[in-house]
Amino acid sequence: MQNDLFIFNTLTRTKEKFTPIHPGRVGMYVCGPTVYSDVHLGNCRTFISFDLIYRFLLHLGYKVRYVRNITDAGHLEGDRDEGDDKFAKKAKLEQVEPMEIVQKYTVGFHDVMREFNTLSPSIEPTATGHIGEQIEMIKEIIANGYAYDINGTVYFDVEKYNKEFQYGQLTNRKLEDLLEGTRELSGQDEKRGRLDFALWIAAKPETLMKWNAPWGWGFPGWHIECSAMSSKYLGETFDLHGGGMDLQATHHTNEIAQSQACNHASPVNYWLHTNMLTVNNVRMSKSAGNGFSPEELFTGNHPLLEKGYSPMAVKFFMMQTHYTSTLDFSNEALQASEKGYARLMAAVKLLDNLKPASTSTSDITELESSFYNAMNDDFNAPILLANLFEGARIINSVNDGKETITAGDLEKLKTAMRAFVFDVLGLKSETSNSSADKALQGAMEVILNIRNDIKAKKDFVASDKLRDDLNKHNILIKDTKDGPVWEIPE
């Protein structure tokens, strides 16, 4: 069994052996949702990916402090330092208070995460609950000479910071290259440098969400929020920081700059980023008309969807692509995942039916090692799933009497399969309560009883014909030593 965990570190662009700062303990921060609208699938993929990482670290025996924030202030449209506040704009449209918007979409976010069976983080701090910490951090950055106040707005001085540290190290870009890609400052712009960004933004008379600070009434910049909250709960330097790859170039780059300017220490040892979503190989976006919400995906209420897909089938689908690779949605892929998920769960359900023998025809220790080897290789869920299907093959083969397994290996197989399917991947059984499914279940019980009566009369031709006719309608009857069972195969 591979004992060392290796992680692809965005900061160094290499796969590195994971060594936590404090043995046996892990500090992990993930940038959470901006709760001014329904959570989108890109966010869901990120949070499901880090739930997998969190679960595996727990499985390995680490004591993990997982911090995932709620952004409920300071996020302006276009992720810039000027423009409308996303919360205030939505509040005006709906004629409610901004914090009503925050509450509504925070609850909605938690509901969706519950549908995907993700674990709650250890701490879920809000930006508005940590204004004091952000003000103190800004004061320290100013005192260290890396920020300046103009008319109540505090800007981070990127070029001065770059003289001591490397701005842009997360994306491996030099300051000169970054400057080439930005516009020249206009005479109206109060910033000293083109790349300077706001730590604190002066409030306008009409600003709804504002707080008093040494520089006047205003609100925090988006980036300082995560720096303040992560350092408060995880320390000036911690183990893991994650988020979507769209945050890498600006948000996470600015987090590093702020934290180093404040604490003179690199804030994070390992940076992890999830990749983007596409639909039929086109990047998912509202403007392209191919963006659908989790709710639309579950119900099938979208022109691009042929039907609705269950949360576990969607989660299973996401696990089939490594978190650093592009994930492409299509009806064909989702429907294949439905069948794959059902096949895996059906095999796990059979575990308690297996009878031990005096010998094992498969190496269960090697199979278990393959599960760990996959996850220890940068949390490689697709390889883990392939190995779990090998476990499913063994289960089905033993159940059909084609292979044998000892009592000791059977217990090892049960423990390993359940641990990685339920505890690590976070999958769960889905039982439908629809009237149609209940009717089908009842009808099949009647049919199997009728078939048993036919077989009891030794009319095997009629019994086989009934089985074959059902098979034509994609209902498979299997005669086992414990009696007949039925399933709808892929």
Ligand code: AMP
Contents of the next structure:
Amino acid sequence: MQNDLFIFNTLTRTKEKFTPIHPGRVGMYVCGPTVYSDVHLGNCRTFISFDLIYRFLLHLGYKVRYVRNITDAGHLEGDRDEGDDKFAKKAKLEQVEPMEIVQKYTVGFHDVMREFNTLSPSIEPTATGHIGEQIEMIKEIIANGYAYDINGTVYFDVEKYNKEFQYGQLTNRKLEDLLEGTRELSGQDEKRGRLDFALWIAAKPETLMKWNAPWGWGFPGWHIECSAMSSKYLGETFDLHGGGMDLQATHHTNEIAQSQACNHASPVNYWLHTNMLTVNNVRMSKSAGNGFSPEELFTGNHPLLEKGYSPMAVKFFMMQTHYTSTLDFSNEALQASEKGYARLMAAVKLLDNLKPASTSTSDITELESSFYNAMNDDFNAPILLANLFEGARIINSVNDGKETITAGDLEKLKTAMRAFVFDVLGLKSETSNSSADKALQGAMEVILNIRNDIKAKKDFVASDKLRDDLNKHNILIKDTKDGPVWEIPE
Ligand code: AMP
Ligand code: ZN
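Now show me the form predicted in complex with adenosine monophosphate (AMP), since the one above was the form predicted alone.
Then the entire complex follows, led off by the chain already shown.
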């Protein structure tokens, strides 16, 4: 049950049939977070999109090596080697070691990714753990004549590179156009060309995170880490490379240049870029100040939020838009997603209740194909969701006795619905099944039975006290015509 998978490749600007380098195996690299502050929901959109892609590749049976790095050094505030080091600046602000910043926000990132039920990558390499590899790569680029050292800082020579290769290929821009859009060098600049970027940056006396290299003490530029780590774990040319669209013009363009200058090979066969999460049509970013954290979103503790939304409702909201389109945040859309998510999960839950009959009124094989067709068409989650709702419609109709299904089709429906809802979309039920919850349910049953006994003896003072005492612990008892029920209000 697999047609060909088609992927929109940024490099060729077309949807191409996916053919991995090694049959049955996929190498995928995604630029990970710069761990100097909390991730915002926009960052999460990108990582959740690649989780969907990873999950579908796994579902198709590929053995995937998914590498997503942690940028824990070398990221200056400007993408073109200007400004302060992001980690040093934050460390100064919080009066801690830069590595404490790294640790804090790496842990925070992992917590958030877990809340969104994303899978861990196969390898999560750090820039600081691969300084040696980066130095080796820079040495090779210098030896090949594409980089030069000035006062301990090594620059990549873009114009020289462009004589042989095409710089700007990823965004379909010619060097002349790119040069036009870049400011002229000032007398203070040491680099030779306007577009040249740093591979290695000489340490200043106050630099905290620095390493010894053939060019002196310093630290690597941001772009070289991804080239060094992707080639180390995935080879000089690998299948898929992803990141947010904002990384195309500089970070990924420079990655291609570095790898080609080092290995004379184009590093990536398929480049994938996720579009931006926006708020009132402005890109969510740390600098724009419109970025709320996932935690604020879950609790509703932010001026832009009318209330809190659960991780799965948020994930459902993201899945309703294709990863290459912008996604604008709104309370209305999230509230609609809460309902959509609940409807889908309710239908999946009903699967176990369905009774088979001698005929099927719906074509389940066609339904199953529609799930694959959606995802094979450049991971089209919104179409998949629409098709899953057709599945939900069938489930509800069979449950209501309006439609019938054979035993074989029922098995097929169960397998397909569960595979695409849980394994591919990575949704999960939010009603907890933990042993603590089960114990609480048991204990509440015991308490409510005792309360019934007390009421039967007409000791209403004691039964009301029991109710009020539970209320103090945020357990609300309601007496209904079917007997008492309890809930924990939000
Ligand atoms: P950073 O930690 O800033 O390096 O970003 C991590 C990832 O999040 C990168 O792939 C960015 O392209 C991506 N990203 C940043 N802002 C947004 C946004 N508003 N929407 C979607 N992805 C984003
Ligand atoms: Zn990167």
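For the two forms, the rigid core is made up of the largest set of C-alpha atoms that agree within 1.5 Å on superposition. Positions refer to the first chain, counted from 1. Predicted, not measured: the structure shown is a model, and the values here were computed from it.
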- Message: Superposing on the rigid core, is the Cα displacement of I21 between these two forms 2 Å or more?
- Response: no
- Item | Residue shift check between these two forms, rigid core fit, L60 Cα at least 2 Å | no
- Query: Using the core for the fit, does the CA position of D423 change by 2 Å or more between these two forms?
  - Reply: no
